[in-house]
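Given next, in C-alpha cells, is a single chain: the form predicted alone.
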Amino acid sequence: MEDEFAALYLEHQLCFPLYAVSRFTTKIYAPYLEELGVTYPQYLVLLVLWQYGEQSVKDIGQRLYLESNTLTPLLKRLTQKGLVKRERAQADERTVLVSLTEQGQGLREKASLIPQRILGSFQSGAISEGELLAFQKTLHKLLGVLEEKVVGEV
C-alpha cells in the first residue's frame, strides 16, 4: 500500500539536501575564512569585487541574490575591517559605489587558496572533482531556471 503523504517524506524534498550540504559547506569554509577576518557572507562580496572591480551596491546585491536590508550592514562590517570602502557616485548621489581597499585587494592572494582546499576536503574516494564540477554546473542551471521562475513572479 502506497502512502499517499509519501511526497512530504523528507527525503523526497528537493530543498532539504540542498540546504543541509549548504550548511555542511559553509562550515568547511569557516576555518579558511577565519584565517581571512571574514564571514562567508563577506566572502562572497569579496569574490565579486575581486572579479568585477567597483561595484554599486544594486549590482552585488543582484550578482549574491541579496536584499539591501542584508547587504547592507554586511557592507558597512567590512568597511570597518577596512576591507571595503563605499562612496556616492558623482553622476547619482543615490548610488553607492563599493571597492576594495588595498587591504580587501591584499587578501585576493591568501583567499585563492580556498577553492582548492575546499575541493580537496571533498575527496575521500566517494565522490570524484568531475562529479563535483558536474554537480556545480547543474547547480548553476537550477539557479538560472529558479531565478527566471522567481523574477517573473515579481
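Given the form predicted alone, state the structure of the form predicted in complex with another copy of the chain.
Left out here are the partners and the other molecules; the chain alone remains.
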C-alpha cells in the first residue's frame, strides 16, 4: 500500500512539530513573563540588552533575526512600560540607540530565576538530559544552516 501522499502526513512533517513546540514554549513562559510584565518577544529584547548593553535597533535585530518593522513598535511598548530608553545617536542620526532604564536593569534579577524553572517543563521521564542536550546541539546547528539560507551571508 504505497501512498503517494505519505510525505504530506502531519506526523511525517518536521516543520509542524517545530511550529507547535515553539508556540507551546511561548505559552510555558507566559506565567513567568506576566510577573515581569512583558511578552515573550519583549523578553528576548531584554535578554540581548542585559547581555550586551546599549545597542542600536539594528544590533538587536541581527541578534534576534528581527527587523525594524517588528522592533520599532515593540521597543515603543517597552519604552511605554519604562523598561527601555530610545535615543538617536549623536554621531549618526539615522541610528537609534536602545538602552535599559534602571527599572529595566532591575528586572534582570527576577528574570534570572526563570530559565531553571522553564527547564523543568522540558524535562520528563521520556527525555533524558543527554537527549535534550543533543537536541539543543542540533538545534543550534540547524539555526546556523537556516540562517545562512534565509538571512543570506552578505
